[in-house]
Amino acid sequence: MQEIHIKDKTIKLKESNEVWMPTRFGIALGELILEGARPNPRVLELGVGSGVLSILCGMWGTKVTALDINMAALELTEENWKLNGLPQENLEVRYSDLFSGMDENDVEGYSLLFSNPPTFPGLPPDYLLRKSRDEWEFAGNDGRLVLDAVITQGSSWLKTGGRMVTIATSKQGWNQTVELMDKHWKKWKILRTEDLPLADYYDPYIELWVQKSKKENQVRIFKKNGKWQQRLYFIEAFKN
């Protein structure tokens, strides 16, 4: 078991080995997420993991409805979600790839979304039925799939003045995250950059980012202190 702390709040959570546990800059999103944190709002996240940020959000006493598409995500977020002494009736956890666990009755439904999404670029063979925790990282060309999901479709679910906080990365593209975030979103800005330099698990794709960004004149990855690095853009936007 692990213990978490997001500024006053620990959290604990179980482990599993199917199932990404909290990473350093998803434990700052949460702190972006509790420094815009209004009162009472219901509150919706895509990509749930091991539940540390929905469970971040029930702590206030708010209701939470937490997307994944992988199911043993959706189990472990349930566990530590009691783990945490949090009501049942307070969370529903919703088998979902991408927004499809969605319907009418959700829309402008929530005052808040967020999501920290997968970044590996590619698909694996069976898309429904991954087989490790690292396939369910694999998010289409560009690892686009989640985020662009985030940017595109995000504010049918807000209310008028609702929230949406997100990571994207510099080895996505930067620049196509800005033309989307222009195009779906008026009011939208970085609360947060941070250069983190690149895990062993993307070594495979190294040499497809510096290609890309030699084709298309922006940066992917970057060398710093001789170690490939990646730049974190966390985005805040509201709908109008």
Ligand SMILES: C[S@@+](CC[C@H](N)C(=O)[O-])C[C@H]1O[C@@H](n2cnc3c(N)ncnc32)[C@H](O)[C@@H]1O
The other form holds:
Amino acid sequence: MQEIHIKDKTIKLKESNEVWMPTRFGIALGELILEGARPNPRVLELGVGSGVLSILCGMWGTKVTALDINMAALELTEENWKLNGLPQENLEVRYSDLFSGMDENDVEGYSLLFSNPPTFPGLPPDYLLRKSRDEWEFAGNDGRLVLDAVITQGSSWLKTGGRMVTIATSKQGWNQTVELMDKHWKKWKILRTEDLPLADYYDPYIELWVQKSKKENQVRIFKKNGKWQQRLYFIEAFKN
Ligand SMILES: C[S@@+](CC[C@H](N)C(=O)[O-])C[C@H]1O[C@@H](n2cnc3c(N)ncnc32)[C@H](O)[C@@H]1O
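Write the structure block of the form predicted in complex with this ligand for the protein whose form predicted on its own appears above.
First the chain shown before, then all remaining chains and molecules of the complex.
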């Protein structure tokens, strides 16, 4: 078991090799979620993983709908929710490829939507039968699949005035993100940026991002102190 500290909250998490466990930027997203905390009667998370961020919201007494394509993540979220002493009736986990687990009753039903999306480029051939934690991090061409769903479909689940918070990275092409955000959200801004060295598991994609950077005249990854880095953009938007 591990304990994650986000501001004044401590979240207990059982771990699993099949599920993404919190990283520094997931925790940073949690801090931003807390900073904008308002009475949030209903919260929606796409890509719940271990449950860490949904549990954070559950600690406000909020009702949470948590989506993931990885069944092991949904099971672990339920366990971790209980481990933190939260009422079972406040959590609903749903198997969902992007927003496929949502239906017409969910339209405009939520005050807060957030996602820490996966960013590996490509999809495994048997993409619905992925096994390891990392296999669930593939997000299609450019690693944009989940991010684009949040940007292009997210507002339909939000009430008027509802808030969306997510993370985009330069690896996915920041120009494309800005274009989509401008198209789908009238009111949005960057809350924070952070430059982070690329983890070793991104090594196979470095050449791809270098070539794309040259072709597109935008920086996807860059070198600082001899190490490849990505820039993270923490984004907030509101539904008009
Ligand atoms: C980077 S992890 C974030 C986990 C957790 N929210 C956190 O911040 O630690 C991304 C999550 O998205 C899920 N995911 C990947 N592709 C998905 C898809 N197409 N639909 C729904 N969830 C997906 C993965 O299984 C994983 O749990």
